[in-house]
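Form predicted alone, single chain, as structure tokens, below.
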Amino acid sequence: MFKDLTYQLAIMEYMLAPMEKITDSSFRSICHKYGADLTFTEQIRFETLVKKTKSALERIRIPDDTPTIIQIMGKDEEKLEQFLKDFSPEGGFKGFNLNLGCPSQSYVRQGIGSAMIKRPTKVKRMVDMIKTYDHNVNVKLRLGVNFTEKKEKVYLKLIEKVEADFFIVHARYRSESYEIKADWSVFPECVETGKAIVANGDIITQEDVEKMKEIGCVGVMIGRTAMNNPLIFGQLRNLKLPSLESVKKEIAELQKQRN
């Protein structure tokens, strides 16, 4: 469990990203075994998790030692406790993420995903909720829902507020483009809160994980570049790896089995 895990500046952690119909269980296991540290599910709204319906918890299910953090967004905190009161832990479970992040405009209209980002006193409440539950749990994040709520630093309210494992900081507000780089100069006022940060947006070399390391942030998440490069996070940090088309048939035969 991550309660266990002494977060040290020096330490860099590589995270593979919660990525929706990508980061299977199969994917989540073949890029631990080639460089990453921990691994986080597709996110499922634990509203949907207490109707216990078999394509629900399929998502949630760790069938093996890998490190992987259950990734859970929603806004109705008794729908919540009801899903922690009947959780078990199995396999590699390492805690909770709650998505802070999804850029979904349907989510935003029903006051979840990037639209939690304003509301800390609603956030702490459900991450203090876990921790009841003896559970680790960390927060994902973008800078807000628009350009005004990321000049507002309402990111950064929620981090001082909320006392979470850490925080996975994406460096973009909901509706900017991917196109867009993402802006790495909120990681210091991040870090200089004294929360553990986790950077996230456009990380893809060494140079760019040395960066991340010098402003303080305790770990790195990669996403889009581990869809077509499982093998990013070995190559970062200097593994001695078998070629990529071998990892991919890899996952796909894993896939066949867990299937």
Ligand SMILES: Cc1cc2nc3c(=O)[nH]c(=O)nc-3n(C[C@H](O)[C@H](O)[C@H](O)COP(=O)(O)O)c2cc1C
The other form holds:
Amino acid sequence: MFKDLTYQLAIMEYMLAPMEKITDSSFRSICHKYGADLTFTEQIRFETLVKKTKSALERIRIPDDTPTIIQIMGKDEEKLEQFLKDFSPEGGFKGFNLNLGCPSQSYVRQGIGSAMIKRPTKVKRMVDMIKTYDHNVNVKLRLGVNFTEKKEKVYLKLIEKVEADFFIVHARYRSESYEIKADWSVFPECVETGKAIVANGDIITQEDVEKMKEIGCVGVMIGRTAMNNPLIFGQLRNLKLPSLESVKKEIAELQKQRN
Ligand SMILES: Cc1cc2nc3c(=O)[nH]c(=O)nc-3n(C[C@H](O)[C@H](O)[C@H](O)COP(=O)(O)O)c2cc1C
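Structure of the form predicted together with this ligand, given the form predicted alone:
What follows is the entire complex, opening with the chain shown before.
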């Protein structure tokens, strides 16, 4: 499985971003059908998953072969281990993503989400633990909690220290809103670490994708554009596609069947 992923990453991987309340299994399946290589579940804390409630388990359910990464976050390493011990892969499961990008104030106060970017030793331990259970693991991060952390390049220190399959860099720091354009100038130095970098933030057009290829990124991750236009991946790849209206209906139909 790891070999497959590395092979795909050597070309250009098109990834659907995790989006809470949007990227359920139906949305993921249809985005994959029309061009996304890899999809992600929306974030959930592993401290919640170990409670095994129906709603928590539903969030990580993969009912078909759509290539899917389960996104988890949290800080209690014992709970992570407990979750991993009980976890059995299903469907198109391809590995885990550790979310170090969540900007929520309450999570940051608890030291998780984007507050974890400056804790590379802890993140390394968590990534290594996931690997001991024989799972692929990648990391999604912002540039830091604030401008000072960005200036100190906490994101680079993390990428350098942690050994993950790839790093998805959302090129904003925590307190930056979507109105401020993502800072793509950080991507070249991320690529220079020698690690596999997936670019995220305001990537919309084929020119944007070309730019990321030139920089040396192994993939692009697309969020809000896909939310309104699940055909974006196929459009970027020049695939022959049905109408947007019919695809939105297809998602709604699948949601009805699966709920
Ligand atoms: C509605 C919404 C929900 C999101 N939920 C998550 C999430 O669960 N996990 C995560 O890592 N990022 C989440 N994000 C951030 C996106 O994954 C992505 O990093 C961000 O939107 C930037 O990419 P874009 O410019 O292509 O939208 C969310 C974004 C939006 C708009």
